[in-house]
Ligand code: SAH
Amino acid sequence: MPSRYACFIANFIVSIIIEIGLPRITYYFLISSPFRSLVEDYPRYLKSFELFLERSSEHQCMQDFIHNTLPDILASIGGGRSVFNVMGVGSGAGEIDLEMLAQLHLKHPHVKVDNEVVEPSNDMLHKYKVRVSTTPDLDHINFEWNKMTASEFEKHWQQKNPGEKMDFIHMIQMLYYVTDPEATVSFFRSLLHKDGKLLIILVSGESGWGKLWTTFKKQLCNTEISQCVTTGDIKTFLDTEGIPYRNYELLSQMDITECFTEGDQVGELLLDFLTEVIKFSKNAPEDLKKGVLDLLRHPDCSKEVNGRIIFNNNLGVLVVEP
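Where the form is predicted alone, the structure of this chain alone:
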């Protein structure tokens, strides 16, 4: 089922409409990018996103990390306290949250959990609440629902709970959709107990996404909509600030073979998703289109396996210390 990207995009569009007004939204997009962003056509975005999920191993690599690596990370938190404070920032419909909470319970079976859910979408929060109501053995968890963006939550928290500390905070595939990723990391890290952990998952700087964004950032990355940020960028920030962290690379791939067949509908949707541009193959100048396709096929981004073009969709995980 769709993960967190889709709800972030939807809510960003809604926030723009609320902030600047519907009559100005077209102007907003036109001045921000030479192309129409894929988020302007939400049904097409969802269709391309579902195709991405179908063609990639992203979901599986995250599952593997949660079940095989995360438990040892969670074992070190809590300091013997009887109640753990946990926070999910951009929790979506809660599928990943509940899997991590289950692993936490396995490691600390006698601990109660206060779980702060930060999610701006009414629809996603409703789905999360339904999932909670139909999932057994959650009596040890108290859920606090915060229908807010990360920046709204920061202001809310500073007013309401300035001294409260967290044992575990996770931010999965959400730093693309904040204005200042580094400041966001700094704020949520400041909430950690001395033995707490901040978990960040983004595309890896060594992935095909990282190469694509580095090469064509000016042409493709609409920073008014999302940040072309990778774990490489966050690691550079953490290293500069002397902040300790652990780094994990999650191997993932995506079959993009049809992108190289002119007029193929699957390929066009995949290209739209990769570039975040509506009908990129039709609307991009020929030199840009050729440059993007050449890079996507280059060994820096993809490999050929049994005649298929397999894109490097690796994720990076950062476990940040207080």
Contents of the next structure:
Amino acid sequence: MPSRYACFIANFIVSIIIEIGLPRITYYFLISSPFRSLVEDYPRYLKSFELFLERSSEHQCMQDFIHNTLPDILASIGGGRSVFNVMGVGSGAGEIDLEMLAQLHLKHPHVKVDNEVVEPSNDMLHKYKVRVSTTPDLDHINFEWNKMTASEFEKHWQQKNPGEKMDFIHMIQMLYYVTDPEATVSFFRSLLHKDGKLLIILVSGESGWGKLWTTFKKQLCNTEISQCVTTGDIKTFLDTEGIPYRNYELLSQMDITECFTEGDQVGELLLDFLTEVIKFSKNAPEDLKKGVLDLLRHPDCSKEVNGRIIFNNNLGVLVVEP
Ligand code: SAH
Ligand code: HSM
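Return the form predicted in complex with this ligand of this protein as a structure block, the form predicted alone having already been given.
To see the whole picture, the full complex is given below, headed by that same chain.
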């Protein structure tokens, strides 16, 4: 009898498909699924990212690192060559890239630079180009614009420049958006000269992000991209492979006070950025929303300062050897 029962179910499903059509079934499935990842709505992602930058010390702590620690790292690259090959993967609007290029110039004032920019967003590339056109003293740099993802670039590079080596590659807050961060690190590391360096910045495993993601991994990190990766994960990979690297921790904060005011527009965008879910406060089931909000203000993730809720946005920097 079980086979007759299976047959009946199969016929029933086929008759529904014939009745309402596959596209509509797909549509019902999609709208009944509560979450869409923020990266599917790029304008909203951009808005929430820019708001996050305003509300956090993210770029400030990177700039401190670039001024205080990076120069010594850059001193050892280049092997005396007169042109350095530099590459930024996921450069955004280029603010941090240009800071690093300025430090490189201070360390190696007579060197010319070929700078490959890999960035899939038109908006970001446009902002980067505007920044370049309004920044003085960049004549020694040739910018190559690659409007593509890291994996598209990998294919493009293998066809166009197999064998060409790089002096300095950086990927700053980018590895969340690839499907296989370890493979991405391996590919870009393989492009380094023997004295080259690969710089990776991600949120630290010890940050509030790390706590949020370990607690709600199943609900929030259920996408094709790696999204919830921290430097802790990359360190585990590098240790397993026996790849040498140096690790720095950068202290950073994010003011998330508005996240706790129902209906506040700033709070809603910041919550979307924290959870990577479009309109999280509207779309998340009540128990998940409560769990996330409780954890966000818990001492594991945040501290209260003068009535503001300050989230731990500490970053990890990995300087990977070839
Ligand atoms: N590095 C910049 C921007 C970080 S935001 C900074 O720290 O300010 C992440 C950037 O990665 C965005 O500009 C986004 O467009 C880009 N990005 C998204 N998916 C990517 C992918 N698959 N490959 C390369 N870059 C990607
Ligand atoms: N959205 C992943 C965390 C992050 N991205 C922090 C930039 N800064």
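A quick note: this is a predicted structure, and the numbers were derived from the prediction, not measured. Positions refer to the first chain, counted from 1. Definition used throughout: the rigid core is the maximal C-alpha set that superposes within 1.5 Å between two forms.
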Has the Cα of residue 68 moved 2 Å or more between the two forms, judged after a core fit?
no
Core fit, then residue 302 C-alpha moves 2 Å or more between the two forms
yes
